[in-house]
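Next comes just one chain, in structure tokens: the form predicted on its own.
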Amino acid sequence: MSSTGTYNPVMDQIVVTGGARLEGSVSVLGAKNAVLKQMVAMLLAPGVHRLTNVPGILDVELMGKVLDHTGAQCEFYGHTLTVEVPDDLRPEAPLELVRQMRASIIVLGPLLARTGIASVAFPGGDDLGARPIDMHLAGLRALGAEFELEHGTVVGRAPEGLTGAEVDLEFPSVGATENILLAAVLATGETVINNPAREPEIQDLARQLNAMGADISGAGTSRMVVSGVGELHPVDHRVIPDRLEAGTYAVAGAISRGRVRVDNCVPDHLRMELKKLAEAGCGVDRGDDWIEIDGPERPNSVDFATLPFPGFATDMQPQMVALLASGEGTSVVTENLYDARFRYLGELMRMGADVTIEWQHAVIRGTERLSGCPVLAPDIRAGAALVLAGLRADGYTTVSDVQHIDRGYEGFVDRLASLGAVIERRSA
């Protein structure tokens, strides 16, 4: 996959000098959690596909390599991704690519639908604890697929083809919903997915697939119905704005006691997050495609729990905790989705945060002063949260392992600097 962007070595660091109040506006790009699955959806139809509003992030480059391996040809220019999908696909995703990005497991469904076989290495990605793919496999089995684990690789076969079925998800898993959906669109007959994920990214994937000729109804509700079709065709599709990028810049304004406007976003996709920012004492204003955050001198304490959409997003939890660490009073945050999501808190505590972890609960006692120091970014959102904490902290905060941040944010340092942050990226 060719790209206009290049990525710096793993040894790069982000250095933040705290104290600047961010002011101004920033525009977000397409959603990472939508575009990766929409790239995979292209495998369902031979021909030339285009996605616009595509962020120049490391995960897009990695998924492009996965598609290249199947025989597709990817070209990334500006924020447009063009993919030519061949008539005959190589139905596999190798370990060296899949281990870098968990989203690669989503190729299982479309490869089974197109070729009747798929060989995908067991997934890697952010180290957020146990995230089994049992629901993915159970849903695809319901459609007629058979699976074996061979030398660390999931090998799926559909010797009789895929046939529609009723699938009951015990939890509204985003990945399982996507894998089943991407297989069901070319299956024979009707598939009903009960208790699917309702995230905006799922809804956008369904819009893309319907434009390609699929027959999907109920996206964004508790029951999705997919009537299989014989073939799909390529389309041009614009990726929805990234609600997590928008939320991150909103918290950047809040934590720095600044005033930041985020353009090209969908405020309804951040309803719960904006509600909690308002409870924390932020001024919150919004329009059709923008939000503006006016940060308080010190935020109020706020309790919240992460839940599937439309609840508070787990991918916004670290940023919000960084904000509350400098607040007044005691906040309690409950993490319901990933059992290792709190691993970054040790780094935040090095900066002076007063946090106690009790199973899936974090008790945050706000402190008036955070202190800059060297920290490590353990994953995409935690890395961004540590940079945001550095905006508030005294002195210098040096964040290492910033390749994690590159996976989810284009030009993170430059965008924060455009708002007035004293920040730079340098080679260690």
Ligand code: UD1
Second form
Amino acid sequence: MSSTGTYNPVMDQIVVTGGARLEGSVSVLGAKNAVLKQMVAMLLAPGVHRLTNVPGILDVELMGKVLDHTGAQCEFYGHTLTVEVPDDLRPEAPLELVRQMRASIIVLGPLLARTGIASVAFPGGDDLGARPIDMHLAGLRALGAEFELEHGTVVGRAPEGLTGAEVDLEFPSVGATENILLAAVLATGETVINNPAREPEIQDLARQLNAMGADISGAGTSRMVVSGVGELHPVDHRVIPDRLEAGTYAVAGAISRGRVRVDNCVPDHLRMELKKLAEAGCGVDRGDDWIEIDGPERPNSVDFATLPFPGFATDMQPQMVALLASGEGTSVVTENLYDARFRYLGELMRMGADVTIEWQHAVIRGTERLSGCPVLAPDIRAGAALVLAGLRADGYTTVSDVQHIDRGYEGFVDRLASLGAVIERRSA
Ligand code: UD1
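What I would like now is the form predicted together with the ligand, since the data block earlier showed the form predicted on its own; can you produce it?
Time for the whole complex; same chain goes first.
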């Protein structure tokens, strides 16, 4: 796949000088967590597919490599991704690709559905901690697949093909729901997924699949029903806006005491996050496809807990915590999804945040002054959050390991600069 940029991300740093109030508007692109799965969904139908509103981010490039490995051909130009899927697929995702992007595990279901066999390196953990795939495998087993772990690779076989079944998910896992969905669309008979993930990205995936000829109902509810069909066909699909990118720029406005309008987003996808920003004292205005945030001088304390959609998104937790770190009063934040999602707090504490961590709870005592210093971005959202903290902090904040930020944000530095941030990207 053609590259989305020329840089040496591992060596790059982002340097922010705090104090500027952000003003203006920024438009978000398609959702990372939708497009990655929609790329994989294309494998279900031979022919030429097109996705539009695709962000130029590293994860899209990495998923392009996963698709390339199966024999598909990807071309990315001007936010449009064209993928030609061959009749015969190579049903594998090797370790070097899965290690770079854990979401590659999602090819398991569709490759099994198309070819009856799939070998995908066991993803293990990543920057958010140990991340099991037991629910992915249990769901696909219910459809008739058998799995063995062979030398670190999950080898799935469905010699008799896949047959619809009733699957009860213990937890509304996004990835497990997608893997099962992407297998069930071509299975024989009806599949019912009880307690599926209800994220907007799942709903958009179902829309794309239905346009391809699938028969899925109940996406966005707690019961999805899939009637398997014999074959699917390629379509053009526009990816929904990225609610996490939108939320990140909203917090950028809030933390800098500025006023930022985010265009081309779906405010309903951020209901809980906007509610908490309002509780923190932000002015929150919204239209059909935009939100505007007016940041307070000092945010109020706010308690929240991360939960599956429509709860507060775990992928917005670090950005919100960065805001509360400079607030008045004490906030209690509970992280219910990932055990390593508080790892960045050590870096935020180096900037002067007053935080105590007890297992999955963080107690944040707001402080008037954050102070810029060198910090490391441990993952995508925490990396973005540290840059946002730098907008508020005194002096310079230098964020290293910015390749994490490149995984999920196109032109992060340029977009913040266009809002008035004093920020630049440097080669170390
Ligand atoms: C997706 C998103 C990620 C987001 C997360 C939760 C992508 C590429 N990533 O990740 O940004 O933070 O949803 O909204 O879309 N779990 C199990 N067993 C399983 C599957 C999951 O125990 O088989 C656990 C995970 O360890 C985690 C929780 O369930 O604690 C939620 O995971 P899941 O919803 O599956 O997240 P992902 O699909 O990996």
